[in-house]
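A single chain, nothing else alongside it, follows as structure tokens in the form predicted on its own.
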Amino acid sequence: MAMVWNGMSVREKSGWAMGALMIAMAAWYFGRLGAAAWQAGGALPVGMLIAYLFLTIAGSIVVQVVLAIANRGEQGAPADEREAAASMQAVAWAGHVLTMVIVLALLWFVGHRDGPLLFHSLFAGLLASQAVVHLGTAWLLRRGF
């Protein structure tokens, strides 16, 4: 595992690490949301959302600082053509994911008129699209895009 990690570019390492962070934080948020949202009569748990944002930002900073220290020579270098193309393709995939979630959430809302569920569906789509950007970029770089 260490040999594979050492053979990656800093952007690929960042993609895997940030993608894992996005998935872990989404699992934490939606795992805690289940009972809390419905016990509050469907009200939005603003405190949990603020905690999610704070923890995700702090986790992102830690990940990037660790990567910067571990990859001093490579950090801050401009993306080469392969990295830029992989990033653009992953962003395109993420756009499709986000569009699909928005359309499905709005169609559900038309039939059920559940505002909190609409909010959380759109928030989940945003989190999923960010995970796709990071993991898609890393995957494309790993397979030699």
Given for the second form:
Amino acid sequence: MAMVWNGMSVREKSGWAMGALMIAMAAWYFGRLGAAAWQAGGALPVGMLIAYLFLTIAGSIVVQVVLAIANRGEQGAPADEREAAASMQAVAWAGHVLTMVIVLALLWFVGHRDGPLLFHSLFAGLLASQAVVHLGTAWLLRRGF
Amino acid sequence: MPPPPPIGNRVRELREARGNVSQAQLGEAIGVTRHTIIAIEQGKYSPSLESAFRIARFFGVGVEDVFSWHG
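The form predicted together with its partner chain is what I need now, so please give it after the form predicted on its own.
Expanding to the full complex; the earlier chain stays at the top.
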């Protein structure tokens, strides 16, 4: 496992680490909200949102600093053609995910008129699309394309 | 897993023939990372036409001496 990790480029490591962070933070956010997030008429958890944003930004900084220390010289270099192509493909996938979630959330809203649920659905879509960008890039770099 | 692209290459062979040029040195010379050279050698990535020409020029050979079509 350590050998595989050491053989990765810093961009791939960043993809796996940031993707894991996004999933962990999404699980934390929706886990804390629990069923309340998906019930009709629930209030928007502004405090939770601020905490989520703060923790995600702090976590991202920690991940990038650790990667920069562990991969001196490589971190900060511009993406080469393979890394840029993988990233563009992952962004395209994320766009599909986000579009699908938005359409489904809006259709649900038309039928149920539940604003908070619409908000939670769109927020979940944003988190999912971010995870797809990071994990998709890392997966493409690992698998080849 | 998608099937690998039907493009073979002799990058590793040429590197070794040129006094064991490292993957990092080749990558730096043509403007890609060491990991991209590894992916090219393993057939996991087909480089752009520009990079293919840069690799060929680096070794002083033609593109068809480096890359071949196996389709």
